[in-house]
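As a starting point, one isolated chain is supplied in structure tokens, in the form predicted on its own.
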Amino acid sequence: MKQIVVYQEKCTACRECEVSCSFSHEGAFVPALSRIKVADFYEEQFYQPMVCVHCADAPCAAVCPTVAIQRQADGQIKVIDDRCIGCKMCLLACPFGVMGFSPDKGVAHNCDFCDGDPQCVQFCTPGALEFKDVVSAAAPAKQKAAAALGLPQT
């Protein structure tokens, strides 16, 4: 699966990120509206991007009351803005704090991939962001238990 990686130590906090994503998908610069996050810790001089990693278990979707939230074929997970009614209790349990709510649309989000095209990726010039194909932490114990009970490997 494609996923946003970021690399923490070429971040600079510019939040160019944050506000090409807001105006790609609410067409404006408002980095609150952002599916991407810039966590400032400021007197470490520490800067973390943090963007939806389409969690395996996802506790997001575990929680939607109207199964708003679900995982694509591809391994992203997708908010249904018609089946969302805007209780918000994906925001409380994600994990990385990064599921959204649109003010306007009264509905959740997360990161999307900008349909393949992640405009955070291309407008990050320190290079801090990069869109590529992710290999799960856990495949090689996978791959390892699937050759030792004699099943096909992926």
Contents of the next structure:
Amino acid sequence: MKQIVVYQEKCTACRECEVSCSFSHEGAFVPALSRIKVADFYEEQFYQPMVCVHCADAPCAAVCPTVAIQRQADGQIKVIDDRCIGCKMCLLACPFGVMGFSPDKGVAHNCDFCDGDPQCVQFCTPGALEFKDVVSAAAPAKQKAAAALGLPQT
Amino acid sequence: MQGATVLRVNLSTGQIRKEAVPEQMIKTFIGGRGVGSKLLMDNMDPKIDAFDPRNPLIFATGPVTGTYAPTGGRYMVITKSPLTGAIACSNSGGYWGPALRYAGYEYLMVEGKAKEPSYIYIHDDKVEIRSAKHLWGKIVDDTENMIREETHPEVRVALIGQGGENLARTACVMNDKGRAAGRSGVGAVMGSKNLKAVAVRGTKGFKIANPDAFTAAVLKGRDKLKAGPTTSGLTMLGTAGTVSYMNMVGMLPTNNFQAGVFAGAAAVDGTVVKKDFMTRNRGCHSCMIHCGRVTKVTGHGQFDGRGEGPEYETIYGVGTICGVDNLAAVIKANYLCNEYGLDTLEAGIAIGTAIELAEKGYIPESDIGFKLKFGDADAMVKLLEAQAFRKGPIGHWLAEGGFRLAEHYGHPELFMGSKKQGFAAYDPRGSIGMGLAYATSNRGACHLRGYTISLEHFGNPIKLDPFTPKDKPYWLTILQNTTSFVDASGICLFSTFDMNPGEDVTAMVSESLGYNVGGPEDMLKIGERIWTLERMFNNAAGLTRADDSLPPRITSEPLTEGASKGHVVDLEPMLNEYYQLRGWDMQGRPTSDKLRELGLA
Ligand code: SF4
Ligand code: SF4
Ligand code: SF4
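Compare with the form predicted on its own: the form predicted in complex with its partner chain:
Below is the whole assembly, all chains and molecules, this chain first.
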């Protein structure tokens, strides 16, 4: 399953992901409603974009009293707007703090992959965000780590 | 057409009002620097002192600020400058400007003076004036952290450090810790109002007029930046990559402009910043350039620290003009300026001026406390602190800025600047057009009002001979008009090397406002109107042709070594031609025909 993969070391905290996410979903520039958020540790020089990882055992879904948070056929965790009563329990349950809430609509929201064309990925110039299958994305790490263990240098 | 709101906060009376900006004013002046200057003109007498409570402090965003236009995150601080006595417009990035718009305001106008240290907290429709007694005297980072603690984790803060509190005319307004509305002493105006900070939490956001057409313009601009050579250069080395080049062409200001080549240039170049100190890039709101240098200094004793910078101007300000070639010290000085809220340029220029005066024996050693010499990194860092706190006679005079310091010690001619504001990091003797640019800049010497270097050295958009005055007045008016418009839009000037302001920025502004501002010619007209308006402010404030000047070192002492050896700037003929092209009389006053033509009469 594809998801948003974050390479924090490339992130510059420009927040273009936040503006583009909010603009495509809300038709307004309103980063407060972005589904991706950058955690900025200014003094520590560490910027970490945070976005829903569509947990296999999703705490947000488990806590939802109206079963409004459901897994889709493609593996995505999705909020069914009609079922959501706006109790915000999922916001507290999410271990990453990436379930958001729209006061106007009265419903919770998480990353929906922009129907397969993630805006945040498109607008992130330094390449800190990629949309890909994590299982295969992890494979090069194995090669790299193994090589470091003793691949002869040519 | 998209409207705009100005939030007016009167610190004397506690009155808080929200007013609509008249539609006609937006059409005429667009936003940012344009509308901001007009608001200043309409709400004060340019003759009053900059520290008079009646001098409004205006924070202005442009129509693309806060959108996803590439580099669309700027805001400007507009007020009468305590450094120059002219109009000030200091431009900054970060996230504060966008936050102001998300809260529902394009402009914030602060008037009056609070009885005690205060800060303004804006949370969307809710606006409060709060006590800042517990924050007064605190450095920038600590202040921002404390305000975050007592308001909201996602608050954005524009604020002053001790520099602004102590009315240092070299003080800036900081925001988001590492960003500065640097020049012209705007931080001191904030201090004079007893205003420590403006904290903003904006959650409402805003819509633009034509989303689809706007997006098309943005994507086009993005493609140009992606392919652009200046963008990738700035990403890699920041502006600091310019050091070696400027040294090569003999115009890297050294020892208070006594030379244009610096023996230590290679040691303070952007490549060394990147190799030895940089940990990552940082970008302002919606930036594609990410020129911010996030740096760490370790193993350099008293210079160790963490923060942002330096950029090229800083390497000059606290480096080459003071003869300092210790990059760790330069970076440390940058951190300190950020913490105290001092402009890295003006603060460093004041020190460079003091060093020459001291070496020549014009400042008694007892006023300083030690023997001051070019190249002394420790002394430079020490004098920054003295300046922020006005410690001792030297601290006091440094805080008054280089011109007043040099005048006090009897040698105003040794201050290297124009309209009492120090030069940027380009010796105009190696780039004659810059001489005219410095002399005519409405906010005092400045490189961001007409970067003729681009033509005289980089050949963009065409190549001009750096040593002749030919065509310089004409091109300067084009550049000044262009940058006036760019600053009105809310986009960063750095994006315009690779984008075309007359096509790309105008398109973004038009689609954002829902009002067609036109193409390149219209852009130049709007820019000219803003430029002339600023000139009207300055004239009304009492500035004359005599203030469009350069120090004698630049006009009559040729450089003695390097690639620009033998050259001076012959200013007066260029100035005459410039006034003519501008439609001003020989005293630099716009003629009534010109004012009518621009709709300013
Ligand atoms: S757009 Fe990319 S670089 Fe910018 S804040 Fe988001 S993740 Fe970081
Ligand atoms: S919202 Fe949080 S808990 Fe729910 S799937 Fe996403 S990351 Fe997991
Ligand atoms: S993929 Fe789309 S919905 Fe998810 S964070 Fe990125 S822009 Fe927002």
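Numbering follows the first chain given and starts at 1. C-alpha atoms forming the largest set that superposes within 1.5 Å between two forms make up the rigid core. The structure displayed is predicted, hence computed values, not measured ones.
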Rigid core superposition, A146 Cα moves 2 angstroms or more between the two forms: yes
